[in-house]
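Okay, so here's just one chain, in structure tokens, the form predicted on its own.
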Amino acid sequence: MGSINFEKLDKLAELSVSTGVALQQGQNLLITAPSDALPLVRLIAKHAYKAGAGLVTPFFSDSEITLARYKYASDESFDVAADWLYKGMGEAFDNNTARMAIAGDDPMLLSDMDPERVSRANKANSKAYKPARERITQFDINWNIIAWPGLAWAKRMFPDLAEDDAQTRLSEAIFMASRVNAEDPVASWKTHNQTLKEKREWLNEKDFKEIHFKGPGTDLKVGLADDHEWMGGASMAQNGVICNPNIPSEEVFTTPHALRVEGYVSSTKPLSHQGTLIDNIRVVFEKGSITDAKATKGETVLKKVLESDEGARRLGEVALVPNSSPISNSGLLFYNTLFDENAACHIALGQCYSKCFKGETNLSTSEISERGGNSSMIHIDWMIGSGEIDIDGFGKNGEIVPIFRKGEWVD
């Protein structure tokens, strides 16, 4: 397990239970994790039960079992998924079970596998996952994602280091980004959440109809959904629990209008997607839809993603992150969206977060669509921010208000 600081790992587990998922007395907890994250899962279970959990149920994935499928399974295997499992998860969420996911797999695990099979398996899994995904994107229950310093992931990030040293280095990067290095991580997150709250409240007060990104390779106008609401940091789920869905998190985000995105945009960091690195993405939007897409690396996979369904070419999220965020300052590329999206402003193709609307809760699919929210089986974030990006907000009366200058919030 390398030289992972056990005291900090325990703090991360406690933080994930108390501040991340904010587990309630008597509430059940469902955990998904890679098999080598068992030490962290055990610590989470300990803190969950100490916090009064009803039942903690872990589900594990395993990289060797995943690879065995691609090496030995019949061709028909790649068009099926465990729909029964995701239906069960959806039922659990309907019964107020909290959800925690632990990231930590090798981000390039499937890089040498047949991309056609990877694409088919992803599509089948996305369809099957719908009952669980909808409860999460609608924010029906309190949920949280944290990270485990998986050995294969560590070696991807630090290929020149010995295995133990690489895992130690990744663990320290995770602890830093998750604010576990603070003497009191819970208090540190309370302060951080207040900062994010001030930013989102300012944006909600301004109620911009559109935001404009401009910089090298980017001139993009993102119309915002009708009655959109900016969120970020600690937020209240539909079940009334205030939680931090992502640890780490440096973003404030909202729902774009699926039909009102115009211009072109270039990625500023590589996107690691299902074992493929997609780099130097450049896309053109017309009337909200991507009409042209290029990448210097992974272009074939990018185009397959865009063919996932009708909503895959449209935006489901736009997020603002200062270039001076701790993850950006680390200078590390994590090959993991949980971290890399918090290093830069980003957009997401696909499904919108239906909670990002003012007023009413539990909006129907048609009500979300009427407001401009996008629907898709995918939700894939990629980074478009840097120290050279300016962002302006366009008010309903035509006023233009600076939001970012050279990658930083305008005071």
The other form holds:
Number of protein chains: 2
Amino acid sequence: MGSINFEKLDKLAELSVSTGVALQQGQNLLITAPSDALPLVRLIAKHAYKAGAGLVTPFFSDSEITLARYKYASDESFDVAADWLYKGMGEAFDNNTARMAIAGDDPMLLSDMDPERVSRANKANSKAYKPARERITQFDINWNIIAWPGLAWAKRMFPDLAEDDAQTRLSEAIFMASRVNAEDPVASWKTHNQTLKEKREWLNEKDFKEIHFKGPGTDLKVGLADDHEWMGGASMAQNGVICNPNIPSEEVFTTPHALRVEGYVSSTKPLSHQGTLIDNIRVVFEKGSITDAKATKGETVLKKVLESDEGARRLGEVALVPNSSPISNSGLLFYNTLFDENAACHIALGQCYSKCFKGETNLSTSEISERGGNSSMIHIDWMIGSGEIDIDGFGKNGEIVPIFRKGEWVD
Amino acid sequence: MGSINFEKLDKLAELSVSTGVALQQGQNLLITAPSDALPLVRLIAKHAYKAGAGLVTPFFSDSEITLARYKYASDESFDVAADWLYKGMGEAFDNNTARMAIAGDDPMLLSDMDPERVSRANKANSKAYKPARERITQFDINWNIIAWPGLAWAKRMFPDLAEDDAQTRLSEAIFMASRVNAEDPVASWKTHNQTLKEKREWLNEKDFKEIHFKGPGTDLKVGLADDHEWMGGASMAQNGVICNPNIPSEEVFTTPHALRVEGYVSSTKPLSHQGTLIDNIRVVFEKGSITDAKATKGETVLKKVLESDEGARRLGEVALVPNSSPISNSGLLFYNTLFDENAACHIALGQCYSKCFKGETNLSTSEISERGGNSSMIHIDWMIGSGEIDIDGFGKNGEIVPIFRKGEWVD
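Follow the form predicted on its own with the form predicted in complex with a further copy of the same chain, if you could.
After this comes the whole thing, all chains and molecules, with the earlier chain placed first.
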């Protein structure tokens, strides 16, 4: 790991334990990570034990072993997943184990593999992962994702640099975006969380029925779900622990109404989807559903995505991010949603977040649907914000309130 | 991994898949390994998928994370173990997942840690590991252990060499002992297994009631359990797969009678037990139980071991290994039972193997006890063989049959 700043890496680890997952005294911690993130996992384990962790259990995946499977395994292999492991993880979460995930794999690892095999493996894994995923999406326990500057990922972002230099550049970009360059990252996140809290509380107080995006190639009215709640920054898991699931995170977001989106919208950054780059997306919505979709690059893949299921053509999330966010300022495309979704306002096709509703925490699928929440097997974020976007909120009594001007919060 | 011979490492991986675990078409494989054994695990995964594996799931432990726990965690941490993981592994084995374990950790990793913490962690882990351990000791599924030349382990064996050189030396010792230096290791193991089979079949046919070890400092009569069966080399798991659990393996072994061991015996090699070296052991047996125990080094630890429980003073295994075995010829002390037990005839204090009985495969605890099988929470092998040891078998009709002369098989 040649020239990654070890002191900053240590700060990132400490931040992820204290502010990210907010590990509690005596709480166990399950970490999933790429094998090359071992140096970061070791630092996290150290800080977790210092913070009073029960047991820290790391689980490493390895991209070479994944590729060996695609290269050598029989077709039947791709219908198999580690049911026993995910079921066990679900049990661990039921026993209040906290969860940390380290991102860092090559975003295009499988781009040259047989799509049929990729699809079979995804399907089998998605099914097997259900017991673990449910606990996470229901927010049963405190969790956190941070990133490790994986070499292959770094080379995708900086193809012209030597491997070591690319990794260093990516590590610095991660440190910047994760706010660990600050003297006191924990204090910096406290301030940042306060800002996000003020924004989301203001939006929740306004309780807009619709927000209106206007900019080059975009004139989109996004109706919001009944009882929608804006979220963002630190939030409380069902086990009562206030954590920051995503580091970095710059967004406030909520649930659109699946049937009330009208107009057209253009993407402002390329979308990296399972190894394919989809660029210059332009779609038209009628009654919440996409009726026309174009892209200058990756249009076939985009159209296939939209055909995943009925909900894939509708919105599951709308998120506001100022154009001056650190990630936007970096000008980098990370090919990773954890970062890229924090560079600009975005919308997501597909499944909505069940937690983005007021009042009761665990709404049933039909209760969510009644309120206008979308459901789908996909959830794909793409960027529609820029320095030229204006956003207005439409109140229930007809008032129009400016939210963003030229890509920035109005107040 | 500087100068480890990659071609031989690949042969070791292939051997472990084909001859060791004998992975079946469509069978899943669970691998446990130290994190630095990743290069070997990748090769095993490749060969496993080539052999038609369903899914290969590696689980890595990391000695630095273990040490961070001892350094930073609270006392309470040491009562916690990964129940969910071991329970899951048990389920995987119940679904016919094969198991491969990679040895390679520093044998003295915990030697400077608080013994109280070590003991608490061992106890908690041993309890949690039960669902997985039971499937392995009952031989429900095909399994295999091989070794990776871990750096810290190598430095223990070759303290005067530079790290890289020590690792190279250890890797060559592992390749030699595992018979991967042969042109065709799989064929070499076939021949080797045939030899072990002939020995164990001859011993089973003779059905000795007692075997008699004689040599410098040793005059020991080891009564054998009723219905004892000699095992060694390839054997069949309950799922019908013939595998080689240990690579290397040079022994044929069986169950002594817990009440019928008489005489005295001296160790011929030092015993490395949880970071302590116990040297020049000399013990006296009366009616199967050790009545006197001495050692020139580590005597206190030895005596503590004997006090673990009632069965700790009695024998659970007796094993025959010729003095000309490759590991004995190497003259190396590996500080690892997988290797050291294959350098000389040995006995083990504590728990017997339930599989070393004729007839029915799954004997109950009381059935084993009725036949003279010992039970204990420990199982510790130590070496009593050398080039000066003679062994005779005492038949049920009074005949005396020479088995070893000067440390070698008679026939």
